[in-house]
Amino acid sequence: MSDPFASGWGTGNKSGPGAAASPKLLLRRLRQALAAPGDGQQRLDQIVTLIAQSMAAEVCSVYLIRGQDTLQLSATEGLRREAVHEARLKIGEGLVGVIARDGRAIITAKAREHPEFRYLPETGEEQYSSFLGVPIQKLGRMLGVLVVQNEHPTSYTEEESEALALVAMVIAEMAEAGTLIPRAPNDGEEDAREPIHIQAQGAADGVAIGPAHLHEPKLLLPNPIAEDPVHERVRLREALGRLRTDIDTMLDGNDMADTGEHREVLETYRLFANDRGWVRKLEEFIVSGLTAEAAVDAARTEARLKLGTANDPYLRQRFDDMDDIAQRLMRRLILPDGDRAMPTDGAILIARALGPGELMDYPRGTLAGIVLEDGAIGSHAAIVARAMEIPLIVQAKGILRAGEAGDEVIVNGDQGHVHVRPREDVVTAYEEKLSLRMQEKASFAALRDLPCRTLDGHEIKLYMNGGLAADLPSLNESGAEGVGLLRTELHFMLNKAMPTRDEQANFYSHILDKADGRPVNFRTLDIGSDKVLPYMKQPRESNPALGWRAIRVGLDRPVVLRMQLQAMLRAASGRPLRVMFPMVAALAEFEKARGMLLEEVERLDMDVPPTELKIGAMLETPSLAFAQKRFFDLADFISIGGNDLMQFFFAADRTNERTAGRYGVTHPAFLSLIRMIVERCTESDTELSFCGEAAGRPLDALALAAMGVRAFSMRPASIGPVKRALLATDLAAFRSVAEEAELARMRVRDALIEHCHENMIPI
């Protein structure tokens, strides 16, 4: 950045170059104005009037965004009074809405040539021809409009225009902090900020209405200019030197000692944080009179304007790393010694993103339900939000901008919807629909304790998955016939270690404890692609969904592996013990794994063993589908893993957008391998059952169970749903159905849909 300050203030005004006050003298008069009594409009009308005299203008005028698209005119020095909260511009329109459109600033000595000119008579602007307007925002939230102008045809220069978006950033954090926009007298509008609408991704099913609580509070700025520029340099390298520290003791510890990624993004924390030309900058920003924080501020809006919208990933990911250690430098700044503070129960949890372990620290109950700017569908977090039944949303882009703590947020985690703010009737509609849930979920209560048989006599058996141990409770709760999943990651993930061998012998135990007898499914270490290990370092890879994890991972670092199986065995002392592998894609892996395994329990030294040992694998990748038949036979059980086998089996990533919604599990080429895969498993006496997202959606649980499938695991709230759906069903007739369909060349699903319909199947 050029020092705007260098050179004097006022180069297209009648007095002449360098008769005009300086900047930093400017903010002095500016904190003045802000600490005089008086309400926002006379604070505002200030404002212009000592911008004019400090930069020699016959012009200061401000516009404000109202509503969503309108900006007014607010304030001003040397237009028409009369015309203040009357003219009124759209965004886009004119040069004032053509800056305000584009963030960006205009300059140009021939105002009225400027092929986006737009008259406003009633503010008598004729007269000027010298135009120079700078957009007032706040990271990315358009606030309004800053202008001056003067009669002479007088370019403004660079500097000028950097030292006017410099006191722009000042107007905005005052607006920000809500001392400085002022109500039009008698205009008729509501000044409150409109209803927000976000379409985004559900990764959690539900609906919730709460309050808003952020993850990390919107960190205000009291006063922006600073009183003792000395002072503020000796706070900002005390809070820089508390940030370098606090990064040196995370990546100097034990828990980052061989981190893949994590430690990856820290280190690029560190190189910020060491970084002198950042340093000088905002030692540039604070000589300039503002604050520490508003220097850190400057810096990270400058820093957006430039790097914010770019298309280049890896300018998109420096541009994240530095807004996010800048946060990181104003919170220490702001709040050096304030801990994060707890959210009232029924709250709205809104975060850029969130791992397992941010969102365990939330006491269960407090959080109605969660709305992320990022995430992932498959991310460990949404399985943490699953197994708590709370509605999550991801990928809800602007919702960090458009939130505020406190505002009414209504989560629709079945569509993808936010509404922030939402109308009455919105709320409305929403407060009848949580009564309908309520009402659904006391009759699925009702159902709990029957067996669940179809129409034609087909048992089927309803198991749960899990992860954690407060998901237990929901074992009674659900009616589930015990765990058809038990990801044990979730534990390795939630430790800042590795877990050792007593610890997850304990946590194994407990679960055994808590499912009384029912069976438990546990799945080895599944991790890779999306799921990290924060302490154990994960190669780059260019496709990890296809790369090194999950049985691979155990196959490779037996050592690992081996002492997870012994604590598995040791946990089961006295009881039957389930053990299955996953992402198994060949004969070899499996019987490498088994042998693993039977080793272990040869060398197992403890009075009681455990009275059964049950051997399985996860099926989720078409080529296990077709391998010998010695695998089915020496499968005591097989699990299909069909998030995973769909994504692999139609070349489509699940979490892609664009090609997640594009195939289902009625598919007439998915339905021909999930009968393949029952004949098979029925050939060799295997248990088999479906888990994944699509065993807890009623219709397509039916059309699974119209294939052969009997089991299925899904998480606790889905059992219900899917239960009555399969007490209405005749699968005979719902299999004929789906075969006639298929050789008429319709659409499976549609006609599936409508014999539901027909038939008064709740789907």
The other form holds:
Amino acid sequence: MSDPFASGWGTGNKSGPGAAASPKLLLRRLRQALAAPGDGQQRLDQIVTLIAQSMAAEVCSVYLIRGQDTLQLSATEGLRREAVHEARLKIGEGLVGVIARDGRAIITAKAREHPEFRYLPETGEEQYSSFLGVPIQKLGRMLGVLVVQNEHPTSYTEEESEALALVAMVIAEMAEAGTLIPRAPNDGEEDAREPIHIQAQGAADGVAIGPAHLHEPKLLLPNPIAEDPVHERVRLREALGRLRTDIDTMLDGNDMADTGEHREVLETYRLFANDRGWVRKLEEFIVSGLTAEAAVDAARTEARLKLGTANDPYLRQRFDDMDDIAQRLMRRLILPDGDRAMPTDGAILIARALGPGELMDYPRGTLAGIVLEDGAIGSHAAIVARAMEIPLIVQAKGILRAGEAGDEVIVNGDQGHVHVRPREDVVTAYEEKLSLRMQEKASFAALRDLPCRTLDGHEIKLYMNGGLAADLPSLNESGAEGVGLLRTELHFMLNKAMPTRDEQANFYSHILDKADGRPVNFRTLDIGSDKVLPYMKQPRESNPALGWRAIRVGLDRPVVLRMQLQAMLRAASGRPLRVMFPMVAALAEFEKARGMLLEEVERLDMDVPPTELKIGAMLETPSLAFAQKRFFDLADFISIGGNDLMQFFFAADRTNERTAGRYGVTHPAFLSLIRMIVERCTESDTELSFCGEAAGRPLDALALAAMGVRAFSMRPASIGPVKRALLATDLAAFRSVAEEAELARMRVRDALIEHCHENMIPI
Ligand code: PEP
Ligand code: MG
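Having displayed the form predicted on its own, please output the structure of the form predicted together with phosphoenolpyruvate (PEP).
Full complex below, order starting with the chain above.
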């Protein structure tokens, strides 16, 4: 960084160029001033005075955020002193409010002509024309705005803006450490301790109550300004060395043997920890005058600004991984022994975002729930949380500001509610809900070993859906008959590069070992639409759900599909193998994919080949329900992918909240389609199951079973509730209710719900 402070900004300055100081000198002065005794307000006053002098600015002011959405003038050099603690702006209001809202600097030579300008008469700022304001923020958390102003309309430079941003970073660190923020009367702090309810998105089901544990405990930097940059550089290098050794040790650890996902995450971390560009950036910040830990934080804040809001899932994932490793480095610097407070059992983890590696670092069983300020339902961490059955909320805007360590937090992953410091009656209501759930869980466990037979004697098979090694223990816990849908793409999604054939074969073999003779339907790679592989180029499409995805990619890029089929065949040496192709829309596609698999069998060079091979298809497109009879004859088994089938049947995007809830399984048109598929499978003697989300909803599962579906695959946690409902139902009676309601032009769903209530069927 060149030295914008060296010359001031020329004409119009009261102080003149001679008074300007270098940023390093300013930082040193700040350090000295802040070491002296004084309260928060005195320190803030000193800071603005020093900045004004060093930058030859006529005005320097700090605005701090108070309460939820207000910025308050907290210290000033140059504006009217009486306005301190009085002048307020809403976030988004005026230039200062816009900086706080957008997290970006504003530079203008003619502040009054700027469209966002808002005049605060009490400050007397109308005479100042040049304006440079930068956000005071730490890791995406907005704390305030730092502004310099001059009378003369000369525009500040980018370099000056960068230099002021460096000072703002120091202020942010100090604010966070509590050495700076003066408490003003009525500043809304009281309000912040009130109960807070956040409506967000549930990404993993379940309810939990527990004390908050901050994933990023406030690592306080007592003084972010370095006394001796050479010493800071040495500290940084030592900490990086320790970090690299720790990662290597974890990679060499014995517990890595069968946890492929974890290993890949750590290998990516090793790459980042050795990334030269990143280390150079950290050293640059140290040269600018920051301590090693402040430099790491500054680089994190900068990266968050650049990448943290990116919509591209690939960029977001890179950012989360990078942030994860930076956080580890910070800990090494601040707590050299690597100590890290572990949460008490039953804690609710609060974080901005979470990498899958970080989540796996928490010992299994300690976390009762997770709340993320950002995060996405389809993120890797969400996949792992679901596999670990930890209720998870994402996009809980404001949670980082609202939640303090130890606060009581309720997580309702079913409906996406978060309650921080809830009122007594809310806690009581949730405690009742939890105790009911525990009782239900115990009653489901009691059902586990019973055969699933309906009141009128139909045997129904219940399987589980899975995708990760971590899912497999649920086979025994839930009593599932096998894995009805193994989403192999999840293994691909957790990898940072395309898994090799051997890696895939090891993974599939591990799954078959754990299944211990129970059937597993290996679905070939189903990517495209919302499932993105960071390392595979996917064309931009205006309608990705209807685009180049799943089997279409497999047939057009046969190398990847063939490699996967070879891996499956190898994994199944000496045992039966079931392979299922996703998103088949026409007989020809199935014939082609099936042909490829049979060719691989021919080519197979194995001492012990699979003992049996069953080849099936997902029925996810309406066209396949109407396919030629040959399709039904050729397929050994068919699994209805209700999530996609419904979205295409009703033309209703499954990821769009506005359309997704409009239609459902119990719609007469969909029930007719199911009846037809059941008839066609019966006619061809083809095994049929249903593996969409609806399989796990008791009422929907009953309706499907009443239409003749005899096998379902669902999340393991849904097996108990679905089995309980099936055991209490006469399917013939249930079907009559649906058909009569249809004839009487009643809403079928309402009639079915009423029937369940009358017949004590728990749905
Ligand atoms: C489905 O579409 O119902 C299905 C099970 O596949 P996925 O949800 O993985 O698309
Ligand atoms: Mg699907």
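Positions refer to the first chain, counted from 1. Just so we're clear, the structure is a prediction, and the values are computed from it rather than from any experiment. Think of the rigid core as the biggest set of C-alphas that the two forms share within 1.5 Å after superposition.
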Post core alignment: Glu58 C-alpha displaced by 2 Å or more between the two forms: yes
Large Cα shift (2 Å or above) at Tyr463 between the two forms, core-fitted: no
Core-superposed C-alpha of Asp297 shifting 2 Å or more between the two forms: yes
